[in-house]
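The chain below stands alone, shown as structure tokens; this is the form predicted on its own.
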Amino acid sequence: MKLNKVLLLTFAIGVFFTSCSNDDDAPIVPKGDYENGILVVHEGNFGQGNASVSFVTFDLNTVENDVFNNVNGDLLGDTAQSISFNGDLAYIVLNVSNKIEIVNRYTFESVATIDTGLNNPRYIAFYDGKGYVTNWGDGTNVNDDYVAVIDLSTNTLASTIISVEEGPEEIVVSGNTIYVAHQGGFGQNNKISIINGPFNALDKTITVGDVPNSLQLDSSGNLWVLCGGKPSWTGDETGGQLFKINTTDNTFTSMDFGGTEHPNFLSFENGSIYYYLGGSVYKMDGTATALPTSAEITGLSFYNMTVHDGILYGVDAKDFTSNGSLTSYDLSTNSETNTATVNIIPGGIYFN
């Protein structure tokens, strides 16, 4: 009996290790051709319907332009503003076409198109089975801006329209709260809208600096808001400001830039904040109480930028009529590592 038990135990252990070995050796099936790499969204030329998305490998050595057209045999539309991910889906917001193209983020096969109830859409964020889309409305009307609510199960607009301040732009979700930055549309604004997700209603607004252009949540749940300030051509120039909002009670602190300094493109990684100012990239610790006085990288010309896994990626729109570029920088040495030619007016950088 004892021998039989030993043999049975030996057999069971052998099966266990064989099973583990088989699991380890099982091939990983790729989700699609665009699973591992960078997606660059391009505005294209205004009114010409040549917006596009490019796929670029992380080392920037391989570029495939016009991915949507290549996969679906159709043009994307006019003025691609942004991309947001929800699970396996990518939502491409097209500003002038007044639509959202939904694709599988890894294969880029078309899933659905939302082309009703949108008016100058800009960005989309997700909460509890719903998509929240910022809309400028008619640029000449300061009272028609709104956040459209999409039922993600049917990819149709729900009946709810949340009226908000002029010029809603970037939008992020923290818990059950949705934050919207009001850059000002065709003008300038200085508000953050706070939307109650469960009730789909505007809770309150916070006044921040002029022209809030970037939102980032840190690992502690604080919301960072970078405000560019009013540009000089307005005749009422103001300097930029950086706000840190405690999302539990919406209290905040702020730091001021110089009166003629207009920062943009806020990015947050591993406790560090990065932003772009006057052709340079600056870095500061998330616990700092003062802005940095010296830049990490200088001599740049970015139309947008972001940081991912210790690498800074920046796009240059060049002359806005010919192909732009994507360039990477190793932040451990602050040195350029590679550059790639992409399509016309690259405006956003995303990671699959």
Contents of the next structure:
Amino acid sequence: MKLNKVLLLTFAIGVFFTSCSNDDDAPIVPKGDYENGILVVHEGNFGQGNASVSFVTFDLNTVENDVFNNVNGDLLGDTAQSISFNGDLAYIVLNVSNKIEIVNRYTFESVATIDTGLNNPRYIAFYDGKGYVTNWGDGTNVNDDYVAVIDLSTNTLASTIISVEEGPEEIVVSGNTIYVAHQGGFGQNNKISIINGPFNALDKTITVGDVPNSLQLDSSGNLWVLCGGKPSWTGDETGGQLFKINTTDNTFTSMDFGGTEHPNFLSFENGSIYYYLGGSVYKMDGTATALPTSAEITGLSFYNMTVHDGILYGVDAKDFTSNGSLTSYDLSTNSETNTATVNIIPGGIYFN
Amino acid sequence: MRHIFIIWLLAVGFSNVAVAQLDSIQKLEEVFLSDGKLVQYAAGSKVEQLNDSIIAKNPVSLTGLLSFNSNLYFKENGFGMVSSPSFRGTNASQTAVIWNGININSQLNGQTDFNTMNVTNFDVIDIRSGGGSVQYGSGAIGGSIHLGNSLEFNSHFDNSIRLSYGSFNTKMTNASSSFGNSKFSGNVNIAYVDSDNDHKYLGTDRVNENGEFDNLNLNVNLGYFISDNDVLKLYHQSYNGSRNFSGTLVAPSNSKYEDENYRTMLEWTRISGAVSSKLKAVHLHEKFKYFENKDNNIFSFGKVNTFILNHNFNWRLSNTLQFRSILEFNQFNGGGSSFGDSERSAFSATALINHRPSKNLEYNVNVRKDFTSDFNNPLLFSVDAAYRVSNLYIIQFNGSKNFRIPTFNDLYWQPGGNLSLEPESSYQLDLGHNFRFKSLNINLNTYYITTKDLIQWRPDNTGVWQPINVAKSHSYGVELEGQSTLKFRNHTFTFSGHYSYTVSENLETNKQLIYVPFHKGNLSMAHSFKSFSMFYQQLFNGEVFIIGNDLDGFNVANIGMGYELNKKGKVGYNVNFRVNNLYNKNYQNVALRPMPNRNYQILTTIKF
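Since the structure above is the form predicted on its own, I would like to see how the form predicted in complex with the partner chain looks, so please show that one next.
Let's see the whole complex now, leading with the same chain.
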């Protein structure tokens, strides 16, 4: 992908000279090769050490795979679960490697690696100079799950960990409160842990629907929790539920899906909720009192999706041993705009 | 080992033994070999035998022995870790492992882990290339590996104790005793291996951190002539192992794996005139426990108990025509953390005909049908022939239909287990040329295998992984092997080499399958002079594809030397020194799992 870099450099020089000719504007210098585009994080295969991050331009016409490896000359690790951003830094959480790679989000140059104190880390969120990392502990042990606390100034783990219920997964921060969804690890759980930020301790745990798989904050102080329900193979199938938690007093309301419906991949943009259910994408107004009955887009096969600037981006992991794809859909027309081939098992889509 | 030699002569084609002697030889085979059909009904199949002197040179690991001395390719997760064999572009569950005539591939995953087998347990190892499901059942698609024990019915009492110490604090001990007279014979072998296995990761400042293992093997084989025509034999093998599973270069591991295998077979052979019958009752037990965290007592497990009744009936209609029927009943009882208690039963009927219409031509026609409680099985067949063109040149041909049945994991694993699976089925053709010169043997084989309904685990539309009969593949290639023995005065030199070129493609994508090297070869050389002996062996394993990438090939060598003290006395001592990975190559057999750096081993044997 040298061409890409040359183009960017040309563009940068062009911008530089254009800028210089106009003394009123400060020069706009790109922050790195990977600014203005999409980052796709790939799990890769469990145990095969082929996790990766791809950079894709917004139009999906240019793809650079293995960005971390290209920049740092090192393998990223095993099973990249998620990326979270804090300022100019990107924190890539590697589940099977038990580590977090910290890179500059625009240049992808390695800044630090945290590889102690983590055990099956999943997601990270930031509050008051600290990073909060959800950890399953041993996947087979239901009693050792925790949230690790990282001092962001030294990138070291604090000595205290916050013990939580089985299978902590997504984590978000709202004001002084940190919310953790307990999808349940290898099993199924139905809890949200609420951590008091200033006290750096678990405040309480509330029960939601089975398998809370995604969290989204809206602009009016609500936390939306999408619960997938228990799958049929458990012999105890339950339908999905959508919870809306008021973050000021943690009271909530909920809506029920059908008993065999298992929604996932919640997104929120401009007052609307988006989710994926049975190969289709549904849209609901944030003020609606009932779930939508008809889908926006059907016939999809997503391993994850997200909505950004009116565009829906979905990744397909195909047969999990071939290259996956990233596809974009214009939500004003619900039509596909472009598709790009990415790496093995794309699992997350982020915007830079 | 004289009878083994005779059998070897037969196996390689046609001996010059007069027809009159054949009767008694075949009687010997029925008595000595639990698996007589490997010799008598295999004229058109390539069978390579590793004799006890090759086995004795490679006591460290069965994986090492076979990868340096045959066409087999091993996927080994590191020294002592899980190691699975395959050849001719197939995979480990398409490679049958046969213990004294009985298929012992795991009912859970369809494979045999060769690092759970101790080399010293076996007297003879045969590698039968090409499809063999008619004789050996599920999984004999690429070929089969036969691990055998022999009982000698003559007056003897031989004992040996072997002690070995090597790098990474690797200790190996084994004691064996063989005893008998003309009516009774027995041998007992006990072997223990223990290693810290903390070898260097060459090119880094790290070591293999979670690789320690130990295992205990016990082998007991007994035989007794109840009458002149009846022999009763008991074979038993126990394995108990505990291994920490090493991590990879990018993923640490804290896991542990404990497994046990118990195999017991009671066999009654009756020979009267042209008719012989063999009744076997077999119990196989396999069990594993997997601890994600070795410091915790939380584990998942799986186990299967297999009961087999097998009857072989062989009828020699004339000196040139014989017939064999095999009836086998199997009952499998499994259980585990990921599936409840489940059972299945299987019955198979096999008919084999061996005909030698002329001195130079021999052929076999075989059919088999299996009946399994969970799924339908195809009718299997094989036809093979050998033609002696001249005293120096034999042509071998075989064609067969073979299968692999779904495993317990495929059928019952929760979630995903799929009860609507069908067996994988496969056709294969094989053409072989054998050249036998005075001190040089050369085999050249070409083959074609096509397999459909390959069972692969893929996620369904709800994200649950499920096995389905989905892919088709074909493989074809060339195998070349040669052996030569030269003697001058007191010097004996033996050379052997194998090379295989393998194309194995997924017919959906037309891409070479992962972990199938296009090129694999080995060379070994041994020299003995009076009490002194030495060997050198080299393995070349070509580049392989892995998921989304490729893994570099490697070239590694071992060297060893030995000296025999007190050769003529009643008590013999033997000292051997061995260097593995002589050139200290940094190599990986499986991606991101570095193999050991150069390492040393000293070995002493006392025979009395």
